[in-house]
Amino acid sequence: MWEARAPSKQTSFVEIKKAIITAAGKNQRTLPLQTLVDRDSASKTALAIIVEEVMKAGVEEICVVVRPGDQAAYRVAAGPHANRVQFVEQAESLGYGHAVHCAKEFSGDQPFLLLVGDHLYLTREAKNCAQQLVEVAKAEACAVSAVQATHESKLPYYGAVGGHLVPGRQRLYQVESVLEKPTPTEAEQKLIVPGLRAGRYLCFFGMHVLTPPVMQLLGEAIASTKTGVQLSAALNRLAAKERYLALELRGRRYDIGVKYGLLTAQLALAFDGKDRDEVMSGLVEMLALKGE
């Protein structure tokens, strides 16, 4: 278990030094332990790739939320970054929001970067996805969720937001409402964002910078229900209480938990890495043999 540290006296967006990675879901727990070949041709676990993502954004302390008994495997999976990683256990499967709240003492009264352990992120920008998000959160001094314009057929897999473009800004939205895995009808009624193509909605990217009040809202939800607690419901309440934004990142998310997700993520890493030509040649040869 991680050791509690005394929280700072003042919340500041000058620096975001803490990150929480959730990996306690019943169908998620083994995914961050999977090994891939990264863009630098090195074999790494998905967890190590995520940890490197947040470290490049300036994060110094990382807390991974795991199921009881998984700490040892995750410590090994963190590889050379294990000394930066602390652990907290989610003893009961009570939802994603509950998993986040398990790290309340770790985050203290500071804003924190939040990621899911079964997504990998890629961008061709100079700054990676976490860096892009942290930079905007610092500048705006408020909670910011990364989003991606997503076809309505994918709504059963993601939380989604409704709102409007911040005047004079590109890809930055004022959030007015949040729904977890809405139906197309619900999305059409409550999550329309002016300017998006028809049939597309702003769905969560699996990455957020959140403020301490989110932990308070999650705590209230946990105290009032015996069923699962979702982060989306807390974020919907947050949008009514304080300024809360969504940023459409220049990048892509790859969910390694869906069918062929690990394969798709591996191909994306390969096409964006040092071995691109070798992988392309192999695929062309495979397709040629298939056609014979």
Given for the second form:
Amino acid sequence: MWEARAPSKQTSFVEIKKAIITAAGKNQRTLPLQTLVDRDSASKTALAIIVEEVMKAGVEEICVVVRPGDQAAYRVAAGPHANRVQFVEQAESLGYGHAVHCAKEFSGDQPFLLLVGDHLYLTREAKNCAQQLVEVAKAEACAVSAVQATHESKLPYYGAVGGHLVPGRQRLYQVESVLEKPTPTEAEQKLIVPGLRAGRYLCFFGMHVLTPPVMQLLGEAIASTKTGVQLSAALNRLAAKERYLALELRGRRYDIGVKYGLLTAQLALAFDGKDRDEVMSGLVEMLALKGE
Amino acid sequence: MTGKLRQIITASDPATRDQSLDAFGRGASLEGLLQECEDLEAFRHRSENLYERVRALFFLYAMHRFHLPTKAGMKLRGLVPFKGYNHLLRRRFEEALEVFLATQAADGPSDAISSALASTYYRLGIQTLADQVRRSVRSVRGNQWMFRMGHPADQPLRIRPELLQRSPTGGGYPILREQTPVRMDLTHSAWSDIFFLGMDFPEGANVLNVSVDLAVKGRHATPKPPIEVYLRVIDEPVLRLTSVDLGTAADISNLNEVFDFAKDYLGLLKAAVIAAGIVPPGIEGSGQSLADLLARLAGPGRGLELISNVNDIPKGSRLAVSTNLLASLISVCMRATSQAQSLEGALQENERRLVLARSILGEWLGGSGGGWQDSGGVWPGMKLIRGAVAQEGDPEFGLSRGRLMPVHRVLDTKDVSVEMRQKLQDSLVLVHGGMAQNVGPILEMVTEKYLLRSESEWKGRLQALGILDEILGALRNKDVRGVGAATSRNFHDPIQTIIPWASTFYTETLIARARKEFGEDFWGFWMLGGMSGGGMGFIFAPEKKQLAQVRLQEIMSQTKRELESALPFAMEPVVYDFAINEKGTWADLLSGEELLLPQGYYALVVPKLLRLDLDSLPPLRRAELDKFAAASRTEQELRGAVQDVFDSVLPQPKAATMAGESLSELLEQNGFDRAQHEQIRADLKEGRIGLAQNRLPAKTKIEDVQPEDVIDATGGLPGDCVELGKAAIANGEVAVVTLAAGVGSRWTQGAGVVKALHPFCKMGGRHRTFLEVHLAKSRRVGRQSGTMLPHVVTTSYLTHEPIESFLAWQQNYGYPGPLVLSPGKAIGLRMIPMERDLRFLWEEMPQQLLDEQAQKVRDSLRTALIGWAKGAGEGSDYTDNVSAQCLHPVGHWYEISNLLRNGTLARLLNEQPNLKHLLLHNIDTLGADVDAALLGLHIREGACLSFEMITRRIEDRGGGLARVNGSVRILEGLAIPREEDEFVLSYYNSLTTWIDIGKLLAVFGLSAGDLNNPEKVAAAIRNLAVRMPAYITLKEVKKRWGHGQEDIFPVAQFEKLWGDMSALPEVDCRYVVVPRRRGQQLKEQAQLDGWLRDGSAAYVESLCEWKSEI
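Next up, the form predicted together with its partner chain, please; the one we just looked at was the form predicted alone.
Up next: the whole complex, starting with the chain shown before.
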């Protein structure tokens, strides 16, 4: 039972000062370098937008996991906050879990915020997605993953969690199991969460606050296998070991790595920012011309 | 006190709950029973518990079927409202009940309305149970999502990356092969693995189930898993399905076609693809693209190929071959889409359970349904499968006591040692006796008897549970002889107590012969599956096993030869070698040099490819050909395939029909009238005759008869009739004519066996044929009167020789009187039906709708059969079958006129100068006998023909006694202008007729002396025949092929019917109402159980005097 699982004693949740951003995926390495126009009408790289999001959440130090040789480009892409960013290289593509573990020295015995470099996050709330997550993690003093109720047809793309609502809370779940890209068959047997609509599961949002034991579990996994290491497997073990929550965020993620992903993310930023009218009228004009 | 039955149903203590209804019904009055019915009817509406409702429905059925009709004061004559009947056909059961109950309230209770209520309650009970199983199947976790998915973009499954790694040398994708054993039921569970039973009485659902490999002796060298399936990715956006064992392959590019189960022999593969979620059930009818769905799974432009291969194991083996094949196909599909973690090797327990859940779903989709133990081959070795009580959180909780899915415990070597497993293999001879029968009705009977807790059957069920423990004990103690004793006792006691029809005369003959030959070394018989006659086990002392295998083959072949006209055999019996499979279902990923498919696959596929332009073939198919070509030069096992391919691409002589030349000879020899046949064909093709044209004009006035139109003999007849009849019998004035020219199309669904010779039921301690029963009645009458009755059996080409040799073999059943066969002199040749008639039968005539999924399968099959008729040539001769199945008898009118033509009547009159009357009856009218009172009545009335009628029940379809435009006559069902007209007729024709010979001859324009003038007789018959209507009918015939496979085809034939004699104005007729037990006919084997239980069988037995008794 989760009540019996105590928060990790050596972990201090007073502040979450560190963040890890992964950008070493095979098809992912150039994505954070793409330039978009942010809500404030300024052109920035995707990496810079992510870094700003993280810093608003109170993070002071950022580690980006990159492929060997990518450091220089990323340093430039980090923009005005480059001085807060350090880099660690993942020499071999051995899975997402392995990439995270590359930043073990950086995180040390501190909890850390983890994001992927090819996603942008938007919310209409006063607090951005990273802020919402970090606040809950600090309040609950445990690992928390951001999740979103996702239709089962999207299961092949995400890790998913099973569990139940924390008594008396909304959108906050006690995680009991984690599976990476489950089939709906498996999801239906192991991941049904009371309160969600049929055929929907809590899938990862690409943003977590994790505790040092995760690094330890990843290290064990790396030692025991020569093939890829998934973060989900380590988080599944974490759920059995200590209190681990999932927060259904009020926000949307934009994967800039998929077809038209960059365009969609750009439009989302534009509609949410200063240039909304300009972009809208441009689009309307395009639509009108198409109709001629 | 009303409510007694309700208390039995709702009682929580087993002693009350397990009380039998029969005990209560026997003691109650008519009024008391009706009050209980009313109480139960109200109760079932308000109860929310599934099993309370179902049990109430079965109680109501049993009261109306078995108890109310026997009560004093019950009215016999009554009408069933057509409106209610129509509701029943449309499966609107509640509406039907409303109508029938309203009729009962308005007209008072009657035998007729009770029959309608019984039928409706029964079907509603079965439907309620089926609905619950269906709901449970859908609500099993892991199955639900498939019913939600309706668009290719939502397909969440992906083919595993390992299966997408193409061979670097340009070959194809790797092949995932699954090999699966079949299952053998070691204890016979008294059918406790029927879903309904397991869900209501999980404690009683226990099975010991063994996975086995097989080899057909003489065909294969060593036992291996009989089922192999293969899956691979292909570079065409289609679903390529191939059934090697059924010789069928198809490329499916359309979603709708995946759900078309009966279109070809690929229904099982389609059901597997659907149940595995590759084409999820939720997408049916969505209008979406299969290519898009496959692209989502395997990548753009790609598809999947699925191949099944059952190694020559015949159908009806009672080893659940088809369910395990389905499970194997589902397993390979689930492995390929990551729904099972284990890509290769065995499955994990949770994966096996998922395969089980999906197999249940697949069986439901395909409109079939086995028991829950049937996919046992997925598990390894020996296992105990038990029902499970539903717990909170289960979808079944609160609805049924048990869960849909049982629990499997694989037995370890402590339960059954390695030594004992070997001993079992050393003693058991596993066979397929050659019979293939539909066990569906048996499963319904078991369910019904369980719910009614019929006294002896319930005891039998409890006894079977004890036998399971006994077998487990014997296995632990390494006592094979003990196992044999227990399985034998199981077969003879509980199994046959519950279902007498589980045994057959064939089985019992085999057991007796094995026992006679092997004596103490024959340790026991073991029934497999739903009924005996197909797959069976015989246990011998180990040192005798080899001999027993040889001898059993010979005994079975000999017994089959003796009985093949009497019982439906689908194939030559075989003996298996078998071995316990300790692995369960098992998969391997084949690549590189291993990438070869079974030989039969190439024999099927390569010829088709060779006929195409090689340049237009997709690269992988060309590579496949190259691979086959290379392998066939080096692989020994592919040598045969090369020959097959060679044969199939070379031009063949024009395909000879199966019936071949022997058919035309037979037609010539048996009085086939070619001119008449051609006329019928022309009329049929032009639409002058046909099912619709059989009917009388729509303006014909059809009314029920008035009381004065019939003589009611149900309450007995005056003493003078009895005396008159007795004197006539003693004076040798009467003979019996049994009509036996037919092959009982409905009795064995077109299997073509001689119904007269079917040992259908045990009476007087052993199985009796219809013919033996009729002779036993004549024997009793003859002995009692002191004058043995001449007994004539009319035959046709189809039945003459079998009946003649059977009677010789049985020494005329010891019948002491004259026993004469009257051979047929008229025969017809069946024709391919017209599409118009098929549509009339299936679309315009009221049809019994089936349960949702089964109806879909039937609709699909019917579309295929209409396609077959059009392709084969409507109205052309049906010759693509064995001769006997191409010919048909031309109706019972000819059987009587043949008595005149073939000299039988002349000879009888010559030998029995006092003979004046005939009692004519159908082979399946078992209660008909030479009753002195009825004969006396016939003599007193002085009529030419006295027809015996019975009051109608809902199941009595096919015409009746009517006033047709004011004239009283028998109206054949085929001639009734509108369906609803039959429902105004309260009497049904039993066909039993008392005939005044002299007056009948006069109708033909003949005298007794003319019978010696063949020309005059032939002319007289021809003259009368033209006045008799010829009806076109559609009959079902079975075509057998492969190893025990059967297809059923509708064929057109014509017939002239005896009842139409009553329409001739010059024929003086009487219509006598007789008790139902005397006049009812047994048309379907499913009627047997009710016939046995309602006292009809005992009545018939009371009329009989068997050979040994004199």
